[in-house]
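This document opens with one chain alone, in structure tokens, the form predicted on its own.
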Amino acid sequence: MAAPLTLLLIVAVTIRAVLFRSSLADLISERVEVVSPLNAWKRVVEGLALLDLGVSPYSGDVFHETPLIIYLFHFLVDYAEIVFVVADGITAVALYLSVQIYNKNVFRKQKYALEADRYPADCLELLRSPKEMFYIPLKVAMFYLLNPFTILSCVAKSTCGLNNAVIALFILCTLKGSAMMSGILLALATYQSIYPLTLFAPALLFFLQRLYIPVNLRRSSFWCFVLQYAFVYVGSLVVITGLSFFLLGSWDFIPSVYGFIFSVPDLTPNIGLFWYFFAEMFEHFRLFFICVFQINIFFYTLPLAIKLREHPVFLMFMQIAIISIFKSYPTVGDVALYMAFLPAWNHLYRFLRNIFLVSCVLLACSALFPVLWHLWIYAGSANSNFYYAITLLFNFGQILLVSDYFYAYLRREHHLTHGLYLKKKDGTEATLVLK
């Protein structure tokens, strides 16, 4: 598989290099679907200019990235294009290796369950074969590297690509069983954008499952490992934050980065749900609804962790998708990360109910974003309602996609336990309903 992956990387680098040298690069870097006030490259450049003048980059309302990012590009600004291409390559390779490890674990568990005769006889057709799983890691890497969303994000030099690389490395270290590196990389991802905090639960569940420690609040072994992993995570976060203070000489970055993410003061249009809603919001209601919108991301973690406690990798996918949909300043680069995992769940296709509808909605919205933006901003024949309507539809499509995969995953697991052809008490065929 090394040769196909190498060829894929060469093709991906070539596409990006051509676009970097084309006249489209400047146009792409201005698209509100691709960059946000948090990760736009022009804001990084302005922050670097302030830093070179001896002024804090956080003294104005321009730069909202973390200190480590600005100091990274302080030394590598002349090689920025290479940095973003390498970040995409690292993400793809990390996802490739992660899915490879995950498939091996799935096949091993499936083999043990077969030997123990745990599956009903009529559901053997649902089991996965090595031949079916062989090309899935390559498909995952391809879905990431050749996804137009990823390519646009890279060409725009959005720092979202760096965040994706950190999250992908976190997933790889988690699946490899390295709790220390997992905690450190999760802390780095949280430091970058807060929201990856919700990935703590699936990572913890994975390690507990790997070490055969039951999730039991009365067991000392459970609390011992929870405290160890939490110590690595929190300790790393404190060290990284302290390093940022040491580099910058002040705590200005905390309100400028994390306060900016939570309070959403910049209402520049994007593909998220926040900007239009708060542009129309009366000021005295703003704090309440900001809390409601922000809690939305964290609210799903506990119920999903309870329902998917035996399936932490799928829980990780669900959490990454929820972050990309409900975060305050989403871009298409965030969407590309969780969409790369879709080939890993190709065994769920037979249970998906709305995949054709969702595919059409997402493709149509992707095509209509620039059209409605042009009609609103340049032609003046539309208004913000048109653009927000298409963002609502785009997010509706994503929610429908994620919930459809959630339903399909639970349905397959139910069939593996109770059989494929379910019957009611009166002998008629039963229908599964997700409640």
The other form holds:
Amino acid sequence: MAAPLTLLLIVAVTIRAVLFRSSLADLISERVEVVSPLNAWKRVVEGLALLDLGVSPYSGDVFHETPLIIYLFHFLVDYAEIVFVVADGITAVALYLSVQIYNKNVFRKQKYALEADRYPADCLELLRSPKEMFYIPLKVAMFYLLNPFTILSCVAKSTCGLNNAVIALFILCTLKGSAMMSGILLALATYQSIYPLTLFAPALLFFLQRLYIPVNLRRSSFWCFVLQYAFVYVGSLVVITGLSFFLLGSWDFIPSVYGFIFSVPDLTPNIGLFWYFFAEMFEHFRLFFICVFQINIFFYTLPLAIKLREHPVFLMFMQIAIISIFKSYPTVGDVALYMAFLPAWNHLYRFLRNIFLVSCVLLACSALFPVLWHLWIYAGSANSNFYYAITLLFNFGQILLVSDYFYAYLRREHHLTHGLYLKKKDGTEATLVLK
Amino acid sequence: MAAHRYSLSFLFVFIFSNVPLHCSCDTLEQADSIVETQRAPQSNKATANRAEFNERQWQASDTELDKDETTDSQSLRGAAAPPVFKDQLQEELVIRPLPSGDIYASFQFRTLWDVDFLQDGHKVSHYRLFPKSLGQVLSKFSVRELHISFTQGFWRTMQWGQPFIPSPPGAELWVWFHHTVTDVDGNWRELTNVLSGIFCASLNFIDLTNTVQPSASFKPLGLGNAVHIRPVCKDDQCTGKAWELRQTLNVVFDLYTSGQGKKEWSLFKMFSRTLTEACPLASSSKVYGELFELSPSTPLLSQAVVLGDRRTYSVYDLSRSETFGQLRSLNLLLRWKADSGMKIYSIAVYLLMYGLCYFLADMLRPLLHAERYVSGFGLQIGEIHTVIYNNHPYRAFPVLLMDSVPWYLQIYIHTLTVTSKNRENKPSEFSLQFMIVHE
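Alright, leaving the form predicted on its own aside, put up the form predicted in complex with its partner chain.
What follows is the entire complex, opening with the chain shown before.
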């Protein structure tokens, strides 16, 4: 499988290189769907220029990336394009390997369950075979690299690509079973933008499952492991934050990065839900709504973790999707990350109910975003309501996609335990509903 | 204004400035002596030349003070001993035809008031000529110097030369506080709110987000602190402090020419009225017209040094009743004489005057002036270009540009490019100061 992967990487790099050299690169760097105030490349250059002038890069409310990024690009600013292409490549390879490992795990579990005769007789067609799973990792890598969202994000040199790389490496280390590396990479991802904090739960569940530690709050082995993992995670986070402090010599970055993410002062339109709400809202209620919106992201972790405690990888996918949809400054690069996982759930296709609607909505919205932006900002004949309508529709499409996959996954699991043809008590056919 | 053939005002400028002086000296013009300071050269406040000029003036006219005042009051009020008022008002109007054919009319009302707020326990309750609203503002906020200007329109420096006091479009407020003020920001905020109430202008929107405290440019006009320039009098001759309130109105009229190249204007055509009397409260009231081909003619002429070259003005003293003539009204006008029998002569005169105007235009062209424009389209991205012109034939000048940008206009420092003569240039010094960020 190395050869097709290499070919894929070459094709992806070629596409990106061609786009970098064309005139589209400048145009794409300014699109608000692709860059946000958090991860725009122009702002990174501005931060570097301010650092060269001797002023703190966080003054003037322009630069909102972490100090490690500034120091990375302090040395690599001339090779920025290569950095982002390499980041995309790393993400793709990490996803490829992760899904490969995941498939092996899935297949192994399935084999044991079959031998233990745990599946009802009629659901054998739901079982997966190595043959059908053979090309899934390649498809995952392809879905990531050749996704137009990813290409746009890379050509715009949005630091979202670097965040995606860190999260992909975290997933790889988790699936490989290395708790130490997983903790460190999760700390790095959390340091970049706070939301990967919620990925702590699926990673923990995965390790517990892997080490055969039952999730029992009264057992000491459970707490032992939780504390170890938490220690690695929190410790690395503290070390990385302290390192940033020593790099720049001040704590300026905490209100500029984390304060900015949480309090959403910049209401530049993007594909997220925050900007319009907070533009229309009275100052009096702002704090309340900020709390509501931010809690929304962290809130789904616990119920989902309870429901999906046997399936931590799917939980990870759900969590990444929820972060991408509900974060304060989403961009299409975040969307591309969870979409890359969709080939891994190919077998759920028969249970998906809304896939046609979702794909039409997402395609139409992606096409309408630039149109309505132009009408609003340049032609002056539309206003923010038009653009926000498309934003709402886009997020609606994403939520429908995620919930559809959730439903399909759960339904398959139900069928695997209760049989494919479900009957109600009186013998008529039953349908499963997600409540 | 149907009677008008002229369309009004490219430029409409109010300028108020308070300048405390060390001495209670006065600036009376004499018919053949140097004219006073408001038409002093150099719009840049921070030059030593102006200081010397001021100094010379004050000293020259110092001795004339008492004599003239007594003469005036005697002629107006008769033999009784007049009450000595601490304040006096002088009004002037300068009319200058600009090289592009427009007329620049500049009104100036100066009130000199001999009082000192900043002494402890010295409360002022009687206001005669000096406006009470401004006086109370000055004493409450410990203001040392204040300039406020409201401008509508755009001054075309290249065509019109330098204005007497340059000011940008919109409203501009410069304040120097006394050194006893500890909380400058709080004082500034209250002062802008009070001034916006007095002038019915939205000055209270000048808050900390578009205020700057310049560190390198712009020093006060009046009293100097020890480091910088321009005390107006020598210490031992000054008896105390005085306030000078200078209110200026500058208007540029667009002449509607009849197409024959005749440039004809008169006070009646510009303002739809003539002058019938001087202000009774004013101690001096004069009209200065720049060209001496004016009618009615006047024996009084005065000269002044404006922008480095000497100009001659015809002076009409409105406090003398013979200025108004038999009709009891004064209407300044300029009329070209073009008789049919003397066509050649008139064409020659016309060409001569045209050449003179051209020559004047050269003389009036300012040495340094700046322009700014915005480029780009749409609401998302744009560029600001500031162009500075140096018209000196051989000399190069170092330029200090101070720019204040509000928080909602996000400019990127790394996109700053300086080009001179189509070549890339770098500023020798670049200082960046971030003021308060909006909440």
